[in-house]
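The chain below stands alone and is given as structure tokens, in the form predicted on its own.
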Amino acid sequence: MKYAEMAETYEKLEATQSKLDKADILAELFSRASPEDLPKIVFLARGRVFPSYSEDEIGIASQLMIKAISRSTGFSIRDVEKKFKETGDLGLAASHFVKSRRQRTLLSSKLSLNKVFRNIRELSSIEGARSQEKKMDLIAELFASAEPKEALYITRTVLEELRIGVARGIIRDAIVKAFLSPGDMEEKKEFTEAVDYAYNVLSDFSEVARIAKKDGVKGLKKAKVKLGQPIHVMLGEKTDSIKDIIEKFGKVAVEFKYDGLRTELHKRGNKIWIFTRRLEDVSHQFPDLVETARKALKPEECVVDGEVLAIDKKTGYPQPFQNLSQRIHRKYNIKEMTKKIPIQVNLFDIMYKDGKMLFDKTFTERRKILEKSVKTIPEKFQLAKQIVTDDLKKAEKFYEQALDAKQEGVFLKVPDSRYVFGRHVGGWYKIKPIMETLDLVIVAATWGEGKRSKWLSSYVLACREPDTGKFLPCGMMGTGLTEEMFETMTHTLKPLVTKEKGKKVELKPKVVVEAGYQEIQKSPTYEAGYALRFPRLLRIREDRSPDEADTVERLKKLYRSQGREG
């Protein structure tokens, strides 16, 4: 296939708002390709060239590609850097300039998608001298043969800032439509079911795609966990009853909600991957983690799901998650960490085990199958604190335990309930003694004044919009941070920065806070259509993604929880 046909494929995508317009252009495109361009198509409809899960970036910065434009249009770094301030798109001034270019390539041939697919790729693995150098080569190759169109989405997807609109669930409902044939219209449900099924095993919509077109439902129902490749893991609903579930479901194993680091392990032999919540690989992060897991789990293959707390030498209690995430982004000394960060390992699921998905066995049946798989380690490596009771009275007293053990607070879990991916599944239900929070993405900074002018120290929290992924901003926060995290905050954000004018920046939409807030109200200036009233930083959400932040309808619900309409 030629690039020319995704390029196209982006426009029309980029000038339609309907979810079910972008889901249907997606299924023309995914039908009639190859089974060979597929994958690549699916990833590129994303503006990403790998796995959510994997630990390959890109890492272009908007400076680098201005001079990929300059040297492969011949127009000076200043004429691109002018045009890129005058639009704000670095993907408009390199179509501007491809299309004015003083230079062509003499018997340039067509892109091919597979060209832009592997230079891109390509970006993430060059390392060393002249590193920089080999880089605009090869975004400079792709340029060369580039027309205006593919010039400007080339651009974005280097970037990561594709701007089209298409959310998780719209490549879902273009898999569902580009292979569920006509007369299967019946079956839609089904084959829904078994898309999100294959996805949440393998974490990858491209090899969900291939396996669609290939084997259809049949297949997609035999995805297999691979290990090394992270599964979605389930998540609790909130309640605000012990004495409600008790009452609906009888006997609930009570387990301790400890405050951390949601972690997937996977083992195959001597070989450990751990995975965040987000499904980032941090075993590099973990060695001591790493080597526990070696000894203390005793399948030959398994996964595992867990909770991983830093702990105060001096107490025993939890440290603050803050002081976890140093250790999250750590990439150099990290021995020097694990002392300073010692950590403990609370084992509460397994989903698999030697050849066997453990999913649709009750969570009973799964707890034993955890405990006859780890060798415990007091303190170190263990499970998760547990009863099992229908008596209220000791389930509350067991709450109250783990709040004085400076944990979150408890989970409710229903005996006979199965491994279901996400959240609002039933099954697992948490309760915390704190109020409503959000989990918000960061989009927009400005630059402190006086004493904060070296620190991005106001942030335009923005909630998610899901059937399109964009996340439309409620509130500006700059209070609950130290010197020290206006510190740590401002070195994450600078890499992310999109755009700068004045004092403001815009933000590539990567880091999730959790905020408190005095109330929400309805608002007319912020794009949600309500704000919070004086937000605050509570930590930063390290064990989530973007795609995880609030929703605007959970906003307006919490809004309408306050006793108001609309």
Ligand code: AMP
The other form holds:
Amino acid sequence: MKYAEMAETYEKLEATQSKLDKADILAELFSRASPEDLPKIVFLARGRVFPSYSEDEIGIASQLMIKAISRSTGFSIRDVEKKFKETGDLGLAASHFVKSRRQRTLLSSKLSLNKVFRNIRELSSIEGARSQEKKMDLIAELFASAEPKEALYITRTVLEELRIGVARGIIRDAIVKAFLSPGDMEEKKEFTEAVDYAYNVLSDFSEVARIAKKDGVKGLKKAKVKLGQPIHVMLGEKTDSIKDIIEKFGKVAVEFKYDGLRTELHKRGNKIWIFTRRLEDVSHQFPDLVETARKALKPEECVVDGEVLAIDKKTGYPQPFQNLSQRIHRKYNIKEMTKKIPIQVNLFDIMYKDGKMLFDKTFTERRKILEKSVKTIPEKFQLAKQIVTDDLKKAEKFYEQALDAKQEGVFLKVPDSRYVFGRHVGGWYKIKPIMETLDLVIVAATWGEGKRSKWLSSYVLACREPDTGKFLPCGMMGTGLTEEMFETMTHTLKPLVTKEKGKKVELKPKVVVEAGYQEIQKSPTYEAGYALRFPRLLRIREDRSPDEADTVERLKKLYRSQGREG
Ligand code: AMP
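Alongside the form predicted on its own that was just displayed, please also present the structure of the form predicted in complex with ligand AMP.
Now the full complex is given, and it begins with the chain already shown.
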């Protein structure tokens, strides 16, 4: 397939806000793609060339892109920079210069989808001497045969800023529409569930689409865990009352709710993978855990679920989450950090063991299998503390014990519930004593004044609009941070700047923070329609991705629950 067809599809997707239309446009493309092109198209539809769990990153900064555009079109770097400032979009700048380029290659051939995909993928693997040059060559090679429209989308894909509003649900619906035979509309629900299931197990839509095309609903339902490919984990519903849950379900497993990082461990022989709930591979960051898991997990092959904590060596209590988060994205001094911030794992589930998927076993059965599968290393690699009871007093006492141990609260787990991906009623319930906080995304910031001028010191917080994937501002946060926190924030946010105007900067929506606040008010000025009063930073949520941030709907609900709606 020619890349031009992909570019045309992007253009159509950009032109509509309707989720249905977007799914139709993609379904049309998916259904006529060859088996070889299909996985690539599915990746590219979300502006990606790797599955989301992959450690590979394209990693090209605007500055290098500017040079590549300049080199392949013959315009000066200054010209490109000027156009970038004017339009705020390097994609538009690239398209402009490609249109009026000074160096035309006579032999320019039409770009194939394959070529674009391959070159962009290759960008991530180039290292060492002359790597910048080599990367530029790969991009320039694409520009040499690109039409203006193609240059626009190539640039945005390379910079990981596609901005065409295609979220997970749209890809799912497009796969269903593309591969469900037209006569089978009654089976649409079944097909949709099967696509969801396969995606939750494999975490890779390109593979799901391939199976849907080749083997339909049967193939999707049989999707098997692949070691090294993270599964979407099960989450808990919030509850305010242990009593309600015990009244409803009778006997429940009450488990410590540890305040750490969700971790999914995969084992095959000697090989261990560690994934976060965001499906990031953090195996390199936790060599200590890899080592322990190798010894402590008995099966030849398994996938287990648990929580990693940073432990204070003196007291044995958990260290604040911020300390653990220093280990999550670290590229250097990893060994040193394993000593400074020692960790502990508490496992609470097992989803796969030696060729068998365990999702359909009950929680009680899975716990038994887990117990048999782990050689406990006390305080280092152990099972989550748990009691099984229908006695409210005992459950409440256990909850207090969890809080005394400086953990967050407890989980109440229904003994005969299955392992279901995502959040569900009738499975796991979590309870903790603090007021509801919000997970919001930082979308803009302002450089500080005077002593704070070297820091980005106030941050625009935004909530998510699930249908469009947009982030809508709902508050400004700048108090309650220590100097160290300002420094960390500045360090984290600076590489995400997309536009700068005076002291204000716009940012790629990547960083999720947990914010406390006094109350939620209606607001005509903020795009969300609601604003947080006195928002304060509780922590950076390394474990959450922007598409898990709280929605505008949740703000509305919380606003209503304050009882102020007239
Ligand atoms: P929250 O982040 O407040 O929505 O709480 C959900 C998180 O609690 C999960 O993603 C886990 O990381 C964590 N957690 C801690 N202890 C447990 C447990 N015993 N069972 C399940 N999740 C747990």
